[in-house]
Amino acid sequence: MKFPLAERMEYIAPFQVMALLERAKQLQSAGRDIIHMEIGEPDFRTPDTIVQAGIKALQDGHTGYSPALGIPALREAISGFYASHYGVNVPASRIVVTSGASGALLLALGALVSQGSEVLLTDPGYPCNRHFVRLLEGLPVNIPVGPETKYQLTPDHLAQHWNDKTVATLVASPANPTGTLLTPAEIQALNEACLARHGRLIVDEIYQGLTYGVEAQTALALSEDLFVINSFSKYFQMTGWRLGWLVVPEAYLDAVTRLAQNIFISAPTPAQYAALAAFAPDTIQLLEERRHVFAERRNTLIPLLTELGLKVASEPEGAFYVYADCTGITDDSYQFAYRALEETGIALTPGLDFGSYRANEHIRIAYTADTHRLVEAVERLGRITRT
């Protein structure tokens, strides 16, 4: 039989990734024991002082809607953090709070994409980018990059792919998959040459805060006409609470409030509450402890992959991940990822999901895990690489 389906769900693709999540879940049911280098989640729990906010958000009765770009205090919180972090005045009235970084990503693009709209993207990138732009009938222009500009935009690639369907840029700073870095310059020539074409940038900052050998920076310091994107998930380890926000410009604030009231309602308000927390001094003083600890996996991990084979052409300098080069061992990533999980029971996430430039000659691997489960990881792949 026959049935409706949506001509935009052609181009919705899935994550292959959760497919080999799941097959890693039967394997460890079955007693294997798998090491996950594959999701990009921090293993840490939420700090406890956040846990308990929450549970005293419940237990207070916080358990309806919120105002529908966020409770007052958290909007004021955020704007705080900015001015105690970065130095870099951001008024809590451009500031919304979102269903994760995902809702404020929707939000960003709702208020920019019509239906032809272009908007261009790099090519690796995080997919859920593309698809969204897909969903509001838009098209996204994937652009392939490489080392030469750490898998960033730059203003050359603009004035190459810009037309007059284009709406806006999107770029990640840390990125994922490869953890790379925009400087402050290069962000400011990005929104110049968006400007410039009467475009914008929607710059991704869901990963600050964890950078390595890297001050921690935000586009804001440079401009109020681009729009940030942030989440509670990573930094802050709160990913299944599902809250982030979004900094938007002065002119947007009416048509992206328009459309959290609609789309969302409310973001979940116990999480909220609890998010009140992670700014608190003892909550930051350990996630600075944890940085550190993902500082010393990256280190220890990488020199690990250049002996076996992988190779990094552009070192992560932030979030939790490296974007590897494995055409040493093997000429599909795919398959590649299979054989590890399945013959030493190690789960990696093949390029394919960040785009199609080269995806089959690189993986992603997330250092998400005890440092002396990354060696033994690399130990196991030895297993496979060798043969």
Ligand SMILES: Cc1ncc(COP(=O)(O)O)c(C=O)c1O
Given for the second form:
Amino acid sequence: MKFPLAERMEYIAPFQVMALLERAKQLQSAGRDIIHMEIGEPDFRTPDTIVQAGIKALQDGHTGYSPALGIPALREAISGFYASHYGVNVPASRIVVTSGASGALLLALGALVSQGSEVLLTDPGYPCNRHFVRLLEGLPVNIPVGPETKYQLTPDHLAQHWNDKTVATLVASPANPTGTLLTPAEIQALNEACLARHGRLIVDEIYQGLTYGVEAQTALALSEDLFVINSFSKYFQMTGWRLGWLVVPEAYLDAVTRLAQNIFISAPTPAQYAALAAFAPDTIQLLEERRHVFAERRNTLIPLLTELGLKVASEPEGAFYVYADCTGITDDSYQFAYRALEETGIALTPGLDFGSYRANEHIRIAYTADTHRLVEAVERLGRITRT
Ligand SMILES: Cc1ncc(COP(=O)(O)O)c(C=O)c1O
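Could you please show the structure of the form predicted in complex with the named molecule, as a counterpart to the form predicted alone just displayed?
Below, the chain from earlier opens the complete complex, with every other chain and molecule after it.
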């Protein structure tokens, strides 16, 4: 039967990894031992201090809407976090609490993108970005990037791809799927290149704090004119609480406020009260211990992958992903991911989820399992890579 379906739906692709995850669950319920290295969320539970604060919030009756931009105490706490951890003054008035980084992305892009507006993105990159731009009737410009630029955009890319329809550039540092960082100087250069063309830079800092051997940074130290996306999902390990934030340039505050009121009414209130405990010293201490665990896993995994014939062409310094070139083993990463799952019980994400540029030559491997399981995963993968 014919039914109306928006034209844009043609462009909104599903996550490939979902079908793979489904199959992994099927195999698991049939008794197979699956090692999950495909999922983009920490394997740690939310710290108990945060959980307890969440329970108390529910018991205290914080179950209604909150102000559209977030509870004042949390906006102040985030501002305080920028001051104490990064030495940067970010007034609470520019901090908007959102439903995850996803909500923050939608608000930032919603304030910038008109019909036909172009937004510069990386390919590979976080897939929802291009879908958000398309949802807003804009055009995502997916720029192929490789290890020569750490899979990041440069001012040269902007010079090449910017036209009179371009309104913004969106980058992530640390990035998904590659784990690579932009240095402050590189972000500065991108920001200047955007501003010179009367556009804006959006920096997704969702993996902020999850860096290894490199100090965590914020682009907010460089400029008040850029948008910064952040979240409680990754470093704070609160994916399911659906809480994040957006730091908004003054000139866009009114627009973003109106969008936040209309699209979300508010971010989840109990989650906001829970997140007040996220910045407490004992919570941060636990999160830092867990960051060291991630670092140890990363340092164990990368050399093992290299031995297996998977090439890690640009050092991942953050997040919890390795984006590996698998051309030494296969020319079809999608089929390889399925084979790895069926034959060895290892779940990986094929490059296709992150774009189209050399996608079938790459897989993303998340180190969201204990070190001994990662070692076992590589041993099992060896069975198919050596045949
Ligand atoms: C780069 C990037 N941005 C944004 C998000 C959305 O995260 P959330 O909405 O859980 O904060 C993700 C999730 O994996 C991501 O990897």
